[in-house]
Each structure stands twice: as C-alpha cells, then as structure tokens.
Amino acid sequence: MSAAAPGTSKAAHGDVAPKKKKGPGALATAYLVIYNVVMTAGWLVIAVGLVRAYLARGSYHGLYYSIEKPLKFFQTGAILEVRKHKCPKHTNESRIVPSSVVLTGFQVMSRVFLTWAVTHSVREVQSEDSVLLFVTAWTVTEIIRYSFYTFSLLNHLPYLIKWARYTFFIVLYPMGVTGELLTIYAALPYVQKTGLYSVTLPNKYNFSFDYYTFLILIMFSYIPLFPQLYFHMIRQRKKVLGHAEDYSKVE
C-alpha cells in the first residue's frame, strides 16, 4: 500500500467541517421563553405584594401572609427547571454539566421543601423575621435570574441584567441561606413537641422516621453543598464578566 502524500491526512481532516452545537429547537425555545416570562412576572407579583403590604402595615412583621399563595405557586413551579435546561451559547450556560444539575436541583428542591415542609407545615414560624429574610433574597434573585434567561433566549441580553445575575448573588445567596437555616431552627421545637411527620414504632410496616432529626440533617447538608453552589457562581462570574472587564481595561 502506497504511503499518503505529506499533508494529505491533514487536508482530509481539514475538509470536515466542525460540528455545530445545536441549540433548543423553535418549539423548545418558545416554551422556555414563555416559562421564564411567566416566572419573572410571578416573582414580580411577589415583590409588589411585599412592598404594598409593608406600606399598608408600616411594619415588616407578618408580611409572609400577604404573599403566601403566589410564593407557594411560583416556587413550586421551579421544579420544572430541574429537567434538562439549555441556554444560548453566549450566556456561558449553554449546557449545564452534571455537577451543576445536582447543585441546581439541590437549590430548587431545598426551597420547595422549605416552602411546604417547613414554613407551610409549621405555622408558628410564618411570623419569624427569618422567613422574610429568605423570601426577600429569593424574590430579588429569581426576578434577576428569570429575566436573564428570558433575554438570553431572545438573544438580546442587556449587560446590566448579566452583571446583576453574576453580582447580586454574592450578598443574596448567604442572605437566603441564613434565613432558611434560621427558619428550620425555629421550627425544631414545634416539630419535636408535636411529632410532625414522624412515624414511631410499633407499626405494621416496622418502620420509624423522626422528622426532627431529619431537619437537623437537612441543616447539616448545607455545609458541603452551599459552598459548592456559591463558588460555582463565583467561577461563572469570572468566566462571564471577566472578558468584559478585561476589554474595558484595554479601552
């Protein structure tokens, strides 16, 4: 068999056009845009509800009751996000890697859990200041985040929204986690006293479950998981905003 001429192999490879990464189809894009617009509007409703209730009462105590229903609805709606999610290439979130899926899933499910299994189930904590702390953090975060996704899908992402997406979390994430942990901690005495969601022996299934202990384990789970989420966003911030900052320095 004769040897190939020098450069033939490279030329052959060069003729093969690189495969383009396919984005979501038209139908999927339309669905994602509608979903993100609805979620943005929903969290704006929650924000307006908080402001109106505060102005009417003149106090931030008990504001949870004014936004309880929309909060439950739109926070539960975030479960749809845990499924495979794509964004346009320029957002640097074109495909969420497996680790990001885990972190996103943890964030969404922990919020849904806190909404229903703690705040809804233990009514005594609904007037706690810690509830308003995490609700405020969630509200601002989600308005920015869903706006970011919406404009990204439409290929018209304002720099201000991109900057806010990768900057405000620096304060909002610790603020939200602090409120979440304080709320769970406030619920512990009531859960222990009432035996909420606990299953004791003996029973026909020979199974026991202590919800009080489960909540404590949930609190401890924040120790390894929250830093991963937080520093993942720090890395994303450097990747997304770093180029713009370098460009401005050159200018």
Given for the second form:
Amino acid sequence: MSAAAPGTSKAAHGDVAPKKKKGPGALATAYLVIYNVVMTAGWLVIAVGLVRAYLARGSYHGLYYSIEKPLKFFQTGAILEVRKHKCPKHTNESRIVPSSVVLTGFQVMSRVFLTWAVTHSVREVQSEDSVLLFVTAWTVTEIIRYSFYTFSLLNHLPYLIKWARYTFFIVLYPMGVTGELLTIYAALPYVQKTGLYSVTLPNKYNFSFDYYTFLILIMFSYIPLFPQLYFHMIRQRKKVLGHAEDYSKVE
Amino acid sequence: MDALALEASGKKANAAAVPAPVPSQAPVKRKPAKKAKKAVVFFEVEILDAKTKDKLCFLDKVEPNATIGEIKSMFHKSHPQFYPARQSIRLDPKGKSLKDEEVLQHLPVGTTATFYFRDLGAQISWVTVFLTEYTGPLVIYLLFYFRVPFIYAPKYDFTTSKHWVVHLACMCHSFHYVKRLLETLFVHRFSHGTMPLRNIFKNCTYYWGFAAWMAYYINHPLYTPPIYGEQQIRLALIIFLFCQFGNFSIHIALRNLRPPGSKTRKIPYPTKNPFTWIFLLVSCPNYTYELGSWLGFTLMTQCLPVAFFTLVGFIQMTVWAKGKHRSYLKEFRDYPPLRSPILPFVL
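Next block: the form predicted together with the partner chain, after the form predicted on its own:
First the chain shown before, then all remaining chains and molecules of the complex.
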C-alpha cells in the first residue's frame, strides 16, 4: 500500500509517506520546528546532566536524581506528539497511517508510565542501575529522533542523522526495554508491601484494583508488543536506508 | 427506450435480481425474445484487482440489466474462494463499494465496464455474531451468580448472596440478554448479511470480558449494596424496565419500516406507541434507551465496573448514532431538523 520513502521525506518510525511530503503551512512548520528544536535541546540537557553528574560523582550510581526534573518535563511533553491523523499538519508524521498513531501513542504512554507510575512513584527503585539503563537509551534515541525531525522540516537532513535514527535503535531499543523491565521488576516487592495504587474490597463502589498484578501484566505485555515494534523499525530501516531493489510492499 | 427504462425500474422496485420474462405491456415486439427490445446490447465486464490492477475476470455477454449481485455470482464461479459476501466491487479502486442491487446499465460505464475488486476478507453473518456475543454474557454472568468454583474463595462455592439486589441484578442482566437474543432471531432486519470474521473475536472479547468483570463484583461475597437502599434500587429498576421496553419499542418500529427481505431505508417517525415519541428529538432512540437501561443497572448495583461499561458503551453508541444521523441527513432532504443523534438537544 505504501511506496518506499524518498530520502528526505518526513518518515517517522511509524509510517512511510506515499508521495513526497506535501508540506504543511508555514505556521504549522514553524510550530513543528520550534517543538523539535526544544525537544532536542531538552534531551541534550539531560545527556549533559548525566555526563556531568557521572564525572562529579565518579560512579554510575544514582544519576537519576541529577536529571529527574528535565526527564519528567521532556518525556511528558512528548504527549503533544500523539495526534490523530486528522491534523497531520501539526504532527511530526506528515502522512499518518492509522497504525502509526497507535504505535506512537503506545510508545509515549509506556514512557510516561515508566517515568511517573513506576520510577517517580516507587522511590526505592530510583537508585537502581536499570533506571540509568533506560534513561540513557531514551536520551540517545530522542536526541537523534528530534534532530532528525528538525532537519527534515528544514529540508536539510544529513544522511548521518537519518542513518543514526534507523540504526541506533537496533541496540538502544533492547537496551531500553531491558532497563524498563528490570525497573518494573525491582518495584514489585515495594508495591506489594505498601499496596500502592491498589483498592481492595469491600468498598461502596464495588471495585478493586491490584497494582502489583497490573505491573506483572504490563511486563508480560512486552512479550507480544516489543517484537512487533522492533521488527516494524527493522522494516522501516530497510525501506529508508535500503536501495531501490529492496523496496518491498509492507503491511 | 421508454420500455427499457420502465422495465428496469419495475425490476428495481421488486428488488429482484433476475431478469423477468416479457412484461405484458412491452410495446415493441420485434422478435419473441426474452426481452422486448429492439436489439439486446450486451455488456462486457472486466474485473480488475483494486490494488494490483491485474485482470482477474472477464465476462462477456452480460445482460444490461444484470445487477452487481449477479456479477458477483459470476465472479464467484471463476474465483470460488471469493464468495459474493466477501467481494467489494467498485467503479474506482478507491471508491465506495457498489450495492448488490445496482443495475449494470444504470452505472456510468460504457458497454465494456471495468470494475475493481477488493477482498473484504472472510465474512461471518451478523446473526451468528450477535447470537454468539450475547449468549456469552448470559452464561458468564450466571457462572458468577451461582459462584461456581475457582472464582471466589472455596468456602463461598455455590453459595448465594444475602442481598436481594444481587438476585434482582441477575434477573435484569439475564432478561436483557435474553431480550437481545430473541430480537436477533425474530425482530431485527439486517442491511448487510455479513461482517468481517475478525469482528466476532473483537466483539466477543468486549461483551464477554465486561460481563465477567461486572459479574465478579456484583456477585462477590464482599459486595456492598447501594447506599440509599431500597429507594435507590426501586428507582433504578423503574428506569431499567422503562428503557428496556423503550428499546424494544424502537426495534419494533424500525422493523416495521422495512418490509421483509428488503433493504429499504426510510425515515423513522413516532408511532402510536408513546415510547416511540422520542423519535421527535432523536435519530437513534434505541441507543438512547440502551444508555438509559445501563444507567439504571449502574444505579441498581452501585458498581464502578458497570459504570465503566456504561461509559464505553455510550461512547461507541454515540459514534454509531452520529454516523447514522449523518447518513440520514445525506439521504433525506426533508429530514426533521430538530433531531439530535443520541441525546435530545445535546449530542
């Protein structure tokens, strides 16, 4: 259904433009450029923060605290990216394929969940090394991704950035997922002990919720979901970086 | 020429696809042929794949008054895996599907007609889907009501709740789904015969999943009855029954709009039954009443999962109602302007 993406199209990780980019209006472009520049800067701040803290302390331990606030701010800000395909002008993905909204939305939601509902909520895991693992993965990924969007919008995309965007994920994705899973796993005993975010019967709303079980289900959900996302990116990589003869019909 | 048009429109009104033998008032009788025409101009039909544009099928000597339905049958012969229900035939690869009743010669095609084919995927009949998705909740709720083993702690197996509202809720829930099953079998007249097969899994997950979730809490040994007790339950029951009957009245009214076996669409109007007077204000009162029933049930059970179910159902029904309302507006110029899709004046 979708043709291979030409080199400078605004192909996001979730979709491929069927034609050359149509170009949103000037105002929308300006908004997007500003957004992407700000996000690139934000994640650079986090990266620099991590490096400086490491150099100051001399160890990997507990670096989360040095970048906690910008991490929360910029990761949560990514929610602005999740827009339905009805208004493509104001999203990074200029040709939204419905599946891409689901992928983007899911990705952002899982990141926000990790940031707030796990790492922020369960203080005891904040000093875990697994947190550093996923924060590093996210930071490198996002710096590359947002600069990719920025340059694409300005029609001056260096091949290096495009290559990095579609290659680094091969390592960063599993790295991030490992960090996330280990962090959730580390949070489990504390959640069970304190009954965090849980509601038990009896109560007048006749409702119950066990956050501990919920977290376990979340962990299991990575099993079907992560491979799908990963192989989707691999397919995108072939299309974007591959040569003419590698174009294959997708989805 | 006039005879042809007369003939064709006469056939359309019957909604019968088969060309009839000579009508009694055929004015031109050149030969005693099957149709009273001067000469039969046969059409040629080629069917291309909408995506690949490959030529899939070529039919020659097609009657001009053949319907899309008949063409689908002919296509099915050469491609037995594509039974008519899963064929989408359109004039344009990205265009809308043509209806089965459309007649070849009335379409904007030359004598060699090109159609595009899209496979809709495996299909399943609406009736089958409805029966399956409604039987699930009926059975599942009862499993929880009777507290079969492995749901609650073993000491509660096969016990009954001490709260009479729990028994009432079971009766209401069961009544609701029995009503739906009976309506599926005896009342509804479906526009489409089939829907994609994957829908049955999606729909059953939704209905069965929510039924289990609700039933778990209502029939739980630690269930807390409504705060305002008997008053709340009585009011809830009245709302529930009122809306059940309302919903049923609407289904009957809609059925009576449509003669048996037909797929005609007409504007529904209020009838003598007061429950249908809501048609003055709403396009899809069946959904309005359905919402009301579940609000009643939520009030009766005072159970948050039931409230969630009501909310999700309401969102879905609103989407459907808006779509239906829009298509009414498109199809009928004189559609009453006062009507809203689902909630009077509001939504």
